[in-house]
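Just the one chain here, the form predicted on its own, laid out as structure tokens.
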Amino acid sequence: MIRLEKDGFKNFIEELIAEYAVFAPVMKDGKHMFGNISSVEDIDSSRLNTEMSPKEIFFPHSEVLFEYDEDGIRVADGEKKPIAVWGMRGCDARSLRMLDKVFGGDGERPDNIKFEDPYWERRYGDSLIFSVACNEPLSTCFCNWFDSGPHDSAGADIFVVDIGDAFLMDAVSGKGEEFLKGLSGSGKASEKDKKKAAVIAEEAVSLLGKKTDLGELNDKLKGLFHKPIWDSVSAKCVNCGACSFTCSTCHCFDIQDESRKGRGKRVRIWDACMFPIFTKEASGHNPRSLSKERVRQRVMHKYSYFVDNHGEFLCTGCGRCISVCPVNLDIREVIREVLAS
């Protein structure tokens, strides 16, 4: 573990920008999100966590897969530099590992043939993730429900703890270890530093609400598919999709061709199971025409289907869906209602 004085943070970011396309929390169009920075002054650390998740760095809201005309197909060039992300919280770092099971080398189709999305892989494959510990979790945070916590380093390459006058950095992956070996302006963390970080971590955990045991959740959901519970759960949902678009693990998308006069492009754009048109078929039939069916799908996907396919819940407890919901539909209350049924 190394210690980086905050006085040296500007130099650290400048060195990082020289080697990487660096993304960090910024304020853009009135929203706190991750953006590509050109200097340390661009970073906005005024909020514990960004309103928009950092998944857009690796899985953009809208991206051109390729362009075409009568001469053939052209694929857009990727970033010339590898991507580095500063300021990601542990819940978001873990979400990237989940998305990698869908888009990356960990993803498997039913016939067990590995599939890798090249657009995801070229961004995420050689990226460097700095996960900064949460010292003061919000009331909407519930990462502890998923055997995680404010100081969980899973999914990071380098785990960072802010101890006030300095950052403590610890390598989590081989990439992180190699980076820290060449980091200038840093020194070895003292035992006093480590004890201070441990106290901060303990205090952060104490700020979280009581953990709910999710051991029976998958089995409970399987038995409730056709039950009336979904009428009450979905009663106030307006299917706006805000939960899906701010979620760090939702990954539904649509593919569209936009063409005119012999030229065109194929675009991948975010979609959501909460939208009525998401499952509408060419015949006009919609197997999920009712709001309760769409709400059920989202809950089942996150807490049952993904568990069956990949062995973990598709949720990190970041709490964004709770914060942005215009009708105060709290996923924690939904889970508790399912467990109590």
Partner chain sequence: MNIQQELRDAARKLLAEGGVDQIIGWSSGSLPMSSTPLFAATKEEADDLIFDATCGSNLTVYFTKDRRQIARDGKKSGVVVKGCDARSIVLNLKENQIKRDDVVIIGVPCDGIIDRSKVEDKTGGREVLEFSDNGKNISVKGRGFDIDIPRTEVLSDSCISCVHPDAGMSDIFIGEPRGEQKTKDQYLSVEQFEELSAEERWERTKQEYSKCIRCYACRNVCPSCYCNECFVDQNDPQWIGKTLDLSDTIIFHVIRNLHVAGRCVECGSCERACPMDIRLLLLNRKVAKEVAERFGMETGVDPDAKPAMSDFREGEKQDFIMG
Second form
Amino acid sequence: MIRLEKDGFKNFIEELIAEYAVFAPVMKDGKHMFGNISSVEDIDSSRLNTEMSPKEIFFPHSEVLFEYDEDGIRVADGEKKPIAVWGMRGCDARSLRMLDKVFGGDGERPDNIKFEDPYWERRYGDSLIFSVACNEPLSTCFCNWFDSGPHDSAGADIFVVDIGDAFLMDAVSGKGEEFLKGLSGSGKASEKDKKKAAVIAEEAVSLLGKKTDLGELNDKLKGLFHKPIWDSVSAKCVNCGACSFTCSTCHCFDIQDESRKGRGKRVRIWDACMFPIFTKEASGHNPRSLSKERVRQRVMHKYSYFVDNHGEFLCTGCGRCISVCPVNLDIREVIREVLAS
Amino acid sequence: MNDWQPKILAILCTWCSYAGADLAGVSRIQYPPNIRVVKVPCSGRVDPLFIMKSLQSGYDGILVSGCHPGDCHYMSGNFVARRRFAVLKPLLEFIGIEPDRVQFSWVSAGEGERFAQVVTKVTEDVKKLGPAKRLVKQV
Amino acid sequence: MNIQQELRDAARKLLAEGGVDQIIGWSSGSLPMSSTPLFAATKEEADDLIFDATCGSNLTVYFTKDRRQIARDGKKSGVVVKGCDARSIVLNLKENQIKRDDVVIIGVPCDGIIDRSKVEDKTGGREVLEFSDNGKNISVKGRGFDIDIPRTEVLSDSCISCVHPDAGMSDIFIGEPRGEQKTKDQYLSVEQFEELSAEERWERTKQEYSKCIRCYACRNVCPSCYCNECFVDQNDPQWIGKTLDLSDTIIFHVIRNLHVAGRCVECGSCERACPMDIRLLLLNRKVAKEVAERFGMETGVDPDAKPAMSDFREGEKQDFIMG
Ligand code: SF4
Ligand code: SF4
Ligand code: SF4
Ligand code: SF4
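For comparison with the form predicted on its own, please write out the form predicted in complex with its partner chain.
Now the full complex is given, and it begins with the chain already shown.
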């Protein structure tokens, strides 16, 4: 474990920027989100969770896959430098691992088909993720439901704890280890530092709400598909895309061509199962024409189908959907209602 | 820039303004060749979306023209359209679109001369503004 | 007796003897400073009803769109409405979205709704864990802060210059009506924006709308936006693109504003729903101002008036038509 004095942070970020395209939490037009930074001053850590999740760094809202005209097809170049993300939260680091099961080449798939999305891979593949532990979780955080916690290092390459006057950094992956080896201006963390980190971690855990056991959730959901529970669960939902678009794990997309005479581009655009057009068929028939069917889909995908396909819930407990929902449809209450039914 | 010619979309109702344009033509009245005409059954058929879409696809100006109030072939089409435009036009100005980009007129089937004047005026106005940029979508 | 108790009693009574199947109102939300829609079908559930400065959502939305299976289709619903929400009811009655016999309107007087994003600005983004409101100030507490803020600084834009705080149309009115508010500044924000140069207005428009992520929360919470298929969802032909291209986004918002021209009640639900805190109401207000000045109309105030855009007068001002 390494100790980096806060005095040395500016230097550290500058060195990082020299080698990587660095993303970190920034304040942009009053919204807290991840942005490409050019200096340490750009970083804004005033809020715990960014309002938009960092998935947009690797899987942007609108992405041009290729452009075409009479001369042929061109695939846009990727970033010149590999991506490094400073200030990711543990939940978000884990969300990238989940998305990697879908877009990355190494994901376990029930059908054993290996598919690698090149646009995802060229960003996430050689990225360096710094998870910064959450010392003061929010009331919307429920990562503990997923056997994780505010000081969980899973999903990170380097796990960072802010102990006040310094950052403690620990390599989690081989990539992380490599990086820390070459890091200048840092020393070894002392026993005292480690103890301090442990105290902070304990306090952080104590701030979280009560954990709900999700052991039965998938089995429960399997029996509920045709049950009336969805009427009450979905009643207040207005089927916007606010939850899906801010969610760190939702990853559905649409692909469209935007063309003018003689040229055009193919774009991949975020989509959401909450929108009626998401499932509308060419005939005009919509198999999920009702609000409750769409809410059911969102819940099922996260807490049942994804578990069957990839062995874990498609939710990290980041709580963004809870704070953003215009009608306060709290996914924790939905889960509790399902478990209680 | 001097030889730049604006592209202007003219959306004309078939009963009055289109017939007015026709009359201008058969009477050999000269007017700038910058307009591309789309014929609609009535100015009431003009959805603001048509106007926005035209701005987006790069028209430098839009002219919508219908029958004079009281002369609508369908009695009230242009009255309803007028309310729509009465809100659309200030709203476009409000968000920062140049006022002269989108213009409205009433031209009857007998007003070939007037049609030519309207087109001349709109063309000159748009030439002064230069090429449209603000809502144009780059593909 | 406070208004909350009165509201619960009225709801209980309607459920017991009024032939009403459910009361649509608000209950406390799962977060501090939040409320959530409640569909109370029993007397016990009616005891969860609240009304305070967090009850922002315009519940009329549950009578429209595909949400209509909740409030319509043979059900009789009581619905709790503020001044703006009542105007939505009036509009939807006029537009045949609600049958008068299917709804019992429970009016409440409104002191204005708190805009969470404005409170967050005041706390510097720190999470609010406790919230109270004494009618003049709100106080918010969280880890390491405890502050009082004058209500006027955190009220929704929609409420700052609200003229009709009481439900204008109601079957039951709970509490003391506040009466029509005389405000000179009804369109102040619009007038200030109009003062700017075209250049500047365009820059501001761009800056504001480039934040939009096209989640459609604004449209979906709006009780006036109930088309079975919204123009942005049409794909044959597809009118506008779905990417974050700024011209597509602005066209979406301009056309939505025109679709709710003369139909928007300025409830501010859209603005509060927006996850990107886009100041959406400015355009709505501009349209409302034009509608008021040109056609002398305010949405949902006169139950007998036709919605502005489906009506006309022959001699109307047409200053924008080329002479
Ligand atoms: S749960 Fe909330 S945020 Fe998600 S679609 Fe429904 S109303 Fe929108
Ligand atoms: S479903 Fe909600 S809590 Fe779970 S990952 Fe998505 S936004 Fe976060
Ligand atoms: S547009 Fe916004 S303010 Fe107007 S009625 Fe709809 S939700 Fe309310
Ligand atoms: S709610 Fe906000 S972000 Fe979502 S579509 Fe509307 S304006 Fe855009």
